[in-house]
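Next comes just one chain, in structure tokens: the form predicted alone.
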Amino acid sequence: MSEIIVASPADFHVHLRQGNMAKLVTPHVRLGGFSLAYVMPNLKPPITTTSQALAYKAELESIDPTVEYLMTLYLSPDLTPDEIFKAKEAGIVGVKSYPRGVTTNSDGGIESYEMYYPVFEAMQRVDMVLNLHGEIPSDTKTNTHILNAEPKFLTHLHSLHKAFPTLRIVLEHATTRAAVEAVKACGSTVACTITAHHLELTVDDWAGQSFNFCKPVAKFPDDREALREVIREGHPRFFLGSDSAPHPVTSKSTSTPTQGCAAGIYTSPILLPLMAHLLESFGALDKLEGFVSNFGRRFYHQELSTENAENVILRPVGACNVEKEYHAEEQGVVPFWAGKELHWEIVRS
């Protein structure tokens, strides 16, 4: 195959941070081949109001106006049905739910879903998307830990889908066969994102290697195979959400007896070539455009037209080494696959 043409790749889960880190990583969305970014709200402080989301969007657009940014709100006790109506009117697309303490900047996350039912009802009414970080907090009393936190969450997914059958729900960054099967068992209003790194890593790859550590953690080979299988299948409710999550090099590479390394893997600057590389490796290269563009766009009502389609061309190369680190404004981030070879590259005009 000499070239692949992909129509307007869209990343439906990306962290763009704030301040100098945002200045460094926001242009990497376009560098990695993507023209749409679904932006996560777990900043400090988190994005909990429409006005905060619009201000954040303006900040990102000032850094790189060539990308379309879809904004989200952070589910918190301050979020009300009235704010949902206001957010919908302003073009905010979704609300992200983080269980308390399970990942970066989730200290203000939720502990119970029932108290948010009025918010979910409002979201269902105006057709906003609920994004679920699909884990529950670790708890020694219930033998809950980072390896089974996702399967134990899935009862919440089913309960929410049953209570709000027309609410569009996305189970984010699935890592297990159980999650794939749970989403398949739900109706057409429930979808699932899969990251690039979870298509490659297993538990052995992050045990002792901080740059491969993320939340949720990569699981077992059979779980990875389930993610690959559903992509080979071309299932339309499974699509790319990179969960690309930059951290300063020092917070990734070091830990102390009281503070572990940061959870997050950074893929934005190499994302589309990486996806082609990975899908080719497990026999799914023909599913690339559906997975990185069409399926997610369809679920999020961001379908392409002749007016807004923007083709990206990939070509195979013998070897292209990934940058070992990116620097700007006294910030530095190490990407996934640093120093390794990719066998696809974007054709730059």
Second form
There are 2 protein chains.
Amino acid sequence: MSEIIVASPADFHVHLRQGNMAKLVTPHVRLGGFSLAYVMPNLKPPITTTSQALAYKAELESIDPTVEYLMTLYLSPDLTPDEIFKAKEAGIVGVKSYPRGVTTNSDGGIESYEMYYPVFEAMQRVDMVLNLHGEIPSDTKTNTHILNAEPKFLTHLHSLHKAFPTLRIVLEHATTRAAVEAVKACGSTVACTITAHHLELTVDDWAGQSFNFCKPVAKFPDDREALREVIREGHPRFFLGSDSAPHPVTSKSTSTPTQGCAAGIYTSPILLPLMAHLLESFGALDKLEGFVSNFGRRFYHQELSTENAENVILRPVGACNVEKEYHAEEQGVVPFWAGKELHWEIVRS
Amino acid sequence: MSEIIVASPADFHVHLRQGNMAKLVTPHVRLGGFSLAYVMPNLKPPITTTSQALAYKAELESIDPTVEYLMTLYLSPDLTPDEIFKAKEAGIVGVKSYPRGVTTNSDGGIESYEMYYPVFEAMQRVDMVLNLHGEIPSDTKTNTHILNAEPKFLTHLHSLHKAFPTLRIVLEHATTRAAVEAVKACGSTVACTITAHHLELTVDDWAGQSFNFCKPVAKFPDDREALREVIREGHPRFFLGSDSAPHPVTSKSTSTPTQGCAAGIYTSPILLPLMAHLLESFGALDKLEGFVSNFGRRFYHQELSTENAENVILRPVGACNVEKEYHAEEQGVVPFWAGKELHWEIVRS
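May I ask for the structure of the form predicted in complex with a further copy of the same chain now, the form predicted alone having been displayed?
Okay, now the whole complex, with that chain kicking things off.
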């Protein structure tokens, strides 16, 4: 097995947090082999305005100026078409919709997407991207739960795509065969991110194992197979968004009867070697560069030129053990695959 | 709301452990209002012989002699028809099949029930009960996982019932609508236990919350509704088996990347008030005595006479907070519903 060259890997869904946690994890984007990070806006408070997004971007650049940060605003009722125009001018790329933000009504909640149509109209006009967390809220009355929340969301994806056919939409962190099929059935303006961990985990892995617990939860073996298939196929509208989400180690390791553990899996610092390892495991290593760089860059209009492409070289290794924990100041974060072996590593010059 | 009298509650599926843990939890059967415990044999080593079962029964009686302990043997290839006859003579009531014990072959595993047919034949002859942990092992190749492991087991239930029509069989801790329907479709020799916690929890409750994690895992809202319906219906072949399973508090609260938390929910010390609370919550309080005493006793031929019936009185209370933890020696166990309110309590004389 020989070396693999990947041009400028881009992670189109990552959580970089704030304060000390941001200081710890932001450099891990580069450590993991990536030079572009599409940064989630779910801070406290959330990033809802252009000026907040620019200030956050400046914070991240002050931590690691070598990475390109693309910003997305948190969709909320305060977001106006005017703010969209302002955001576009400032270079902000997208708007992220979380289910919680649209579930002010009791049942169904996401029906209220229609209240955002003027915003989406403005986004479509200026060619911004709508990032969808594609789950509807659990509801015992309708037998809606964390395992069918994504399939039940897909009607909303189709409605939005139909109402805004030229609006670029990304269904984030797809976990089900139903989601893969839904995105495939849409036109060229609809894409889909897939995380590293959902290519490996199934429901059995997070049952009683909080370090494998994330939202959306990993689904069934057949769903995982659908994610793998679409990557093997080299479908250009499916690309990496790691959803790498750091949490302090104790909030991952420990529950009390009244407080469960945090949802999130942290893959940033090992992301490119992990992707090579996983894609190799299911026969898709030849699709690595498309999946982790070209496909997403093309959809997001972040294509590389021969001048700005930054090659990252991976080489096969017998066994490279993943760190058990990353520390800085008083923060500690346990990565996915902690202590386990990867068979690829980045050649550092 | 007035008092409720329940004659001699019987828990037809409970884990009482060994050593210090047994000393802590065995008295909780009585504390929870129960005078009969059908005791699981999955100790280390498992209870596979009559003499082991009798010794274990004596250990439990030495801890609390006021409870009647019914014993069941762990099904393994060592169990012979002769041992069945011996067990029957010694008053042992049943044989428990765990999926692991029958999954020596790689795929499907439980096909190998047929190797036990001579044992089942002997059990049928002497009228012992077969207790089934009704799940097949997870297998990614067949898309078998912890959420469909029970429905996929049900063909085995039907095969066993057909092969041994007069063998009394209990499908333990049913969690799905499919299981309820399968048991209903069987003849009078097939019954089903239901736990307290599966009447309350769904998959959303144990995702990231290890104190709600047990096997079989709680399923979907519609499955929970099926369990509640069959109790509301007062179906006499569905009765309580708590599957109360104590684990040391740290093994419930804490995961590491290589070690998940223990599966099991502990309900013994609050069981009768909890059952009243839960059945009241879904409109089945009038079925309480049938579900927690009469139905199971009838199936197990443990009917009460007017002489030996021991009435337990429940009274409604505004709020009775469940203990946050039970301690003894170096053992600590967190009960289900820890710190939460129950609206019924046992009248202690």
